[in-house]
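What follows is one chain in structure tokens, specifically the form predicted on its own.
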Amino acid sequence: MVKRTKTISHIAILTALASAIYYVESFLPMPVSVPGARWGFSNFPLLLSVVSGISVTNTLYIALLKTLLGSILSGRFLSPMFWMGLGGSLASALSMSISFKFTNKFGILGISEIGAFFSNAVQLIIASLFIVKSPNIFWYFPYMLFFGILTAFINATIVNYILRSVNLDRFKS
């Protein structure tokens, strides 16, 4: 039971972390106009969820809240954007879960950067797909990586930081 609660105590503190965030940043602008591009750093709570041990099914509960939570903050709950960030998201979950859990060859900054990486291009997918509905939009592409890299680099210090600052046990969920 204690397990239990404290599994549903870091969920319920990353997913707050990761909507704060996430709303803030719906502020910050983009150095270069890219159309609906974001910058990514509400992905660090989901970095540090997957680097704590947290099971993959509850990362992706995180992701799914992040971005219904911050995207009804923001005013994009269910717009275009909000189902390019909600695939995105899922993605980079699922991409750095996967990483994290069935490889020893990637390190937190490589687990970020995977993240980025899968973010951007299911984001992309999904625009070509179901809102311009043209293969030309992948022309943003590295735009988006260039500054998914930046990103991933930035919240790959920062749950570095984090672990080295706080007494963060692993567990499993």
The other form holds:
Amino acid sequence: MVKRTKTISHIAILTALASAIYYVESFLPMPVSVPGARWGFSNFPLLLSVVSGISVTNTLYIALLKTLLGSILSGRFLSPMFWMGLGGSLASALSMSISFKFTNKFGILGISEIGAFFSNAVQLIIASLFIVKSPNIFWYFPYMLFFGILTAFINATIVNYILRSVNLDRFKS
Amino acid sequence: MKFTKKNDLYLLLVVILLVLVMIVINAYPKKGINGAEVYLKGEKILQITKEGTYSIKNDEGELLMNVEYIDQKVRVTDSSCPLKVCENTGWVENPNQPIICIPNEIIVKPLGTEDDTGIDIYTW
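For comparison with the form predicted on its own, would you give the structure of this protein in the form predicted together with its partner chain?
First the chain shown before, then all remaining chains and molecules of the complex.
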């Protein structure tokens, strides 16, 4: 029972953090014009939940909930950008969990980069299949990937500092 | 949990290499364009061959954006989308670079003077 409560609070805290960042992030201007792209700082709670060792299902819950809540707050619910964000964050949660659980080869930075790569790839696949219905949108893939690398580095740094100062074993389910 | 392991650096190098290769491939066909096609939600609604400004409207007659085609270059002005990514893209003279407006689901696709090569690269 105590364990369950801890898990629920863990999910709730990280979801609140992520959706708040998702909302604030929509005010940040992008330095290059890439359609549908965002900074993606709201992925750092996901990364934190992956490396603090909570289960894959719970990480996916956080990814789903942060996109739902964040897009309702910023007024993008069910818009094309919402679907791109949902696919991207689910893909990054899944790929980060897999690379953390089943291989012991990557550090925090590597896991973050993997998440960013799959997030960008799935976002563009969703956009090309369902939204603009043209493969030409892959023209923008390298530029999104470049920003993904930068954001992934920043996210990994944030998570690294948090792990240094907070004893996350107490929250482990 | 370590911040970086050796594999992370290899991964980073591979991704950076991929980005550089794709940017070089993207920049390769630098030729002027001789027109543009406008797609709304995957359907072609307008073919631009003459110079001038064209208004793109949806089925209800609401103005979505203006497309300007002058001097073998194409750009979008006055879009109704919130972030104005399509306006900020600016002038486009590379036949492989589409101007995309995600909120309005519009693609402005420039037509090249040569055959459209290299499209296979984007469908992987």
